[in-house]
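Given as structure tokens, the chain that follows is alone and in the form predicted alone.
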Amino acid sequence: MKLYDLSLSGNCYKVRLFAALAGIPLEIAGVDFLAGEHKKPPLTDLNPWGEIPILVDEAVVLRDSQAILVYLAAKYAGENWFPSDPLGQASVVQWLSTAANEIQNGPCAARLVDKFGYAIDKAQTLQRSARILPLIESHLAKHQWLALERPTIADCAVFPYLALAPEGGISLADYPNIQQWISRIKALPGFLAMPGV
């Protein structure tokens, strides 16, 4: 099974970091992103949209990081990861869709001004930031984990960019409950950093 990555994106170190909690083995294929490598034959075959993650699973080929997570985890990872009950797979499924909206669009995007330079309003990025962070500190002041109540996928979609929000100039000082659950992801068996984590 392979990976195609980069190693300072936060999507593609969330598979990263599942595979490694779980156990699961993957081929980690390095892309040369400042190349444009993942806008051209052959990355663009495997997904049209030009974008990293890609995982390759013998015929089965998957692009985005959510989605790679919840193959990943109901294939390969069991119940604990991703439950099969509809209850359990919404309660961590609307997490994903904080990962991919809320945070993509709030710390990842300030994130991506910061470091990478990208021509993004940075004033909008703060302000979804300053949205979203609260309502996490008020959800893990009662919660361990974001859902069922133990590490699942979701805390693996919301990690990477809540971790890397200082380098979109976002401090975490005034949220010590994020803090507290950022270093219990960091205390699990098998936890795999990346660079600014």
Given for the second form:
Protein chains: 2
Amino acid sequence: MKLYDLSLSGNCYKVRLFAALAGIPLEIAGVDFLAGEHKKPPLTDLNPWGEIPILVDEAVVLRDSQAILVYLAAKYAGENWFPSDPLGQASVVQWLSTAANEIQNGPCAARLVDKFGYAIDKAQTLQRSARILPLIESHLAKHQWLALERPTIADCAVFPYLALAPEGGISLADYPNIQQWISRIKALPGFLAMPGV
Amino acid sequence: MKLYDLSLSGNCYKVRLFAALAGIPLEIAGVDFLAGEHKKPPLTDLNPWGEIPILVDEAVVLRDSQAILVYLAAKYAGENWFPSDPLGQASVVQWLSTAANEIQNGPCAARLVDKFGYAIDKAQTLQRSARILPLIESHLAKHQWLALERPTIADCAVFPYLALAPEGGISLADYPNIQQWISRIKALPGFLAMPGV
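Okay, that is the form predicted alone; can I get the form predicted together with a further copy of the same chain now?
Entire complex below, previous chain first.
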């Protein structure tokens, strides 16, 4: 099972982190991001959107880090990380949407500006971060983990770009609950780091 | 089962549309959006994010239109609209992420500017739409439905803000496959419209 990957990408790291935590072996295929390898064939034949990560598991080809987490968890990790009951699944998907939208366009986008020079409106990324971080902070005042009373793929999807927030100029000093949640994730058996985390 | 709803919201319409297609009865509770009812208690007790839709099903309270679709489909609609196999689920979640991010920040955000006067960078919403619409158009050249070979909640999640794109100044004239997919959805038994669709 092959993951087309970039070591500095938090979206790719979501998948690597979860696979490490769940003990799922992955073959890592590094993508030459600076050369735009992901925006040309053969990678655009796998993912026409020109993005990574991409997961290839025999005939299965998937784009989108959230969808890849769902596939790996449901197929290879039993009930633990993505439950099969409707409420459990919806509780996780709430946070997959948050990862796809508010986190992607908040702390992730802020880091893209500061660390990689993307032409994105930095002020808007900070505004979005300033809205989402207090909401997550309040949630974590009452919960150890984001979606259920145990770690799930919701935590794996949200973790990377919160842990990397300082690389986008966003301090977590005012968010002690988020800091403690980050520490809990780092203490999970099998935890895998990436540069900046 | 109660849906806190706004008739002009495409995110609320996702839920109403799916419930109509799947024959799931909903009690609609209209929210006074202009008065900011969704940003004050008691609604912020249900959803601290200050957003609608919100679904309340006895003790279950859910935010996020994508998560609500997953819950309703998994609990009340069997395999038809959200399958239980890992690949099927991931195939749907790819499009739920697209709805949460690219559609929300593209065609949906463009409509928020034009129709409701939101202070959002219109040019950026048009850029994002100009990226995502051709990708969906190409996908629909080879597929009748977005995720599987039948309609799923993926189609319900993406449909509203594509069908409403002209209200954000985005013409669908160059996207015949998207237009035909819209027509297929409108032809489904039980289809429910909203203003602008």
